[in-house]
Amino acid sequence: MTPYAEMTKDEMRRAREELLAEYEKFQNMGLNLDMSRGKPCKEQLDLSMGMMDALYSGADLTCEDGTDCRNYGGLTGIREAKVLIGDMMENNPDNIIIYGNSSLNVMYDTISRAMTHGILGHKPWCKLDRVKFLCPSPGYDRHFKITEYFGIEMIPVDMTPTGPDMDTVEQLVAEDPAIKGIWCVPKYSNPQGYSYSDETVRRFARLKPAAPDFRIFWDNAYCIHHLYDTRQDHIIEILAECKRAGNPDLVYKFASTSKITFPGSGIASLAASLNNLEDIKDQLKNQTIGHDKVNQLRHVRFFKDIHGMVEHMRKHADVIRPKFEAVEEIFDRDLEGLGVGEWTKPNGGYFISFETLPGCAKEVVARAKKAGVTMTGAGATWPYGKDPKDSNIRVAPTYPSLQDLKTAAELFTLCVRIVSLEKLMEE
């Protein structure tokens, strides 16, 4: 295909008229499709229905150590759940706290605790003149919403295929004691699906922050969310690497089963050094007597061990892999060679990241919306919702049916072509 930028104005005008006629057909279809969030589809949720049979009224709800899961207690979670989640996170069960259903909730609480009571005896962040956070961008909008809510100044850092720009991270962290943390999705990142390289993880573990209470917020949300058996990304385990580097307290590592079992009824976890865990438990004991141990036991009885969880995730991959491949195929077919966009082809996770020509993302999303397809808002993947290039769009293929997804992807590429032509014609 001829790159749009190489067309004459007349060729661009004719191409646009043809595309607008096609767009009108989509508008007449009365579509109402939602690709705005990375939600599991019904077929994925159905995979976990056996959990409802793992416990029943006659079941023994006693743990191996004699704990009755129906009663109070167990502040940091039952041992069996720590072992299961520890295998998933690649961490020692002794370094893990099991929480309720939401890892985002745990991250919010962790920021809140640092604001009001500080970290390991350091001054509470709310008593400081300025508090800053590094935000690899494009990134996860809900991370950014937490720090924005607490009035923390967010500093974008460029994301690359190997992780955040570590030259920038190292320099900023070393120079500015007001920088207290960084958001990270190290494996199959949201939204690009990138995974941090070995060098990136090692450089994180060897950071020399000016702030002694600086923490890496390591959200390993997609740690076992592979799309392929043979093409899987692997990353170095950060807690062990921090310990080797003499920085054992540098990281908080988060995970959950939210996209493994039921997003609203999974179990969340935090892994950290023993020093950090003791600091957290001092607060946690004032917040709760213990989280839902029955749900923790339900997960253990359903999966039995990490091997059961891995096999379960293969079934997830079988459901969503055709969706990712369909989107990639349509993007390749409709856009390859036109010079109007770039997109990622991840090996796992929940998203595909699309980069339009500068200044086009908002208009592409708006045109898709007018024809009945709701995308994630343009700019959402940047702090404060402000994409400086207005170019990044997060594509979430998992929730719609395969046929609906193909329709939505075709409309999306149509919108990209129309908006790109209009942008080039203006110039």
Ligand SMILES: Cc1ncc(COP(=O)(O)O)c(C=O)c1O
Second form
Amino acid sequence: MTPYAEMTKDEMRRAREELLAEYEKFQNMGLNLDMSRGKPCKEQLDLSMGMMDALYSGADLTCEDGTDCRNYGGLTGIREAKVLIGDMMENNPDNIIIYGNSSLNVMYDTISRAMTHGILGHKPWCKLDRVKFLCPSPGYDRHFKITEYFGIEMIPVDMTPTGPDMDTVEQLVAEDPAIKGIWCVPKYSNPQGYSYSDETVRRFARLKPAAPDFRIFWDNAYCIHHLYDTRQDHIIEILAECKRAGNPDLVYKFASTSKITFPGSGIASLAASLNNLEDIKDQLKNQTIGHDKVNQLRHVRFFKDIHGMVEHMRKHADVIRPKFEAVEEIFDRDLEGLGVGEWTKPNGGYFISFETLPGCAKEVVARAKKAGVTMTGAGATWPYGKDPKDSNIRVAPTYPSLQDLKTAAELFTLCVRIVSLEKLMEE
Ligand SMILES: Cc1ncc(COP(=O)(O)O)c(C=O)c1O
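Having gone through the form predicted alone, I am curious about the other one (the form predicted in complex with the named molecule); can you provide its structure?
All chains and molecules follow, beginning with the one already shown.
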């Protein structure tokens, strides 16, 4: 296909008219499709229905250590849940706290506690003139919303296929004591599906922050969310690497079973050094008597162990892999060679990231919306919702049916082509 940029103005005009005729057909279809949020589809949720039978009125809800899960207690979670989630996170159960139903909530809490009470005896962040966070971008919109909510100044750092631009990260954290943290989705990142290289993880563990209370917020939300049996990404375990590097307290790790069992009814967890855990428990004991142990037990009885979880994730992959592949095929078929965008082809996670020509993302999303397809808002993947190049769009293929997804992807590529032609014709 001829790259659009090499066409004459006349050729561009003709191509645009043809595409607009196609677009009109989509408009007449009265579509109402949603590719905006990374939610599991019904078939995926159905996979976990067996968990509802794991406990019943006649079941013994006693843990291995004798804890009655029906009663108060167990601030940091039941042991067998720590073992299961520890295997999932590749951490020792002793380094884990099991929380409630959302890891995002744990991240919010972690920032909130640093604001009001400080980290390991350091000054609370709210008493400082300025607090800053590094935000590898494009990134996860809800991370950015948390830091924005607390008035923390967000500094975008470029994302690359091997992780954040580490030269910039190292330099900034070393020279500015106001920088207190960095958001990371190290495996199958949201939205690109990138996984950090060994070198990136090693450099993270060896950061020399000017702020003694700087922390890496390592959100390993997609740690076992592979799409393939053979093409899988693996990353170095950061907590152990920090210990090896002599920086044991540098990182907070987060995870949950939201996209393994039920979003909103899973179990969330935090892994950290024993020092950090003590600090956290000092607050946690004032916040709750304990989280939902019945749900923890239900998860353990359902999966039994990490092997059960891994098998379960293969079933998820069987449901969503064809969706990712369908989107990739349509993008390849409709856009390859036109020079109007680039997109990622992840081995796992929940998203595909699309880069339009500069200045086109908002218009593409608006055009798709006018024809009945909702995408994640352009800009959402950047701090403050401001994409400096107006070029990133997050594509979430898991929720719609395969047929709806194909229709939505076709409309999307059509919008990309129309908007790109219009942009090039302007120039
Ligand atoms: C990177 C990342 N972290 C966290 C979450 C939400 O996790 P939870 O449901 O445990 O709050 C999501 C959901 O999309 C996510 O993409």
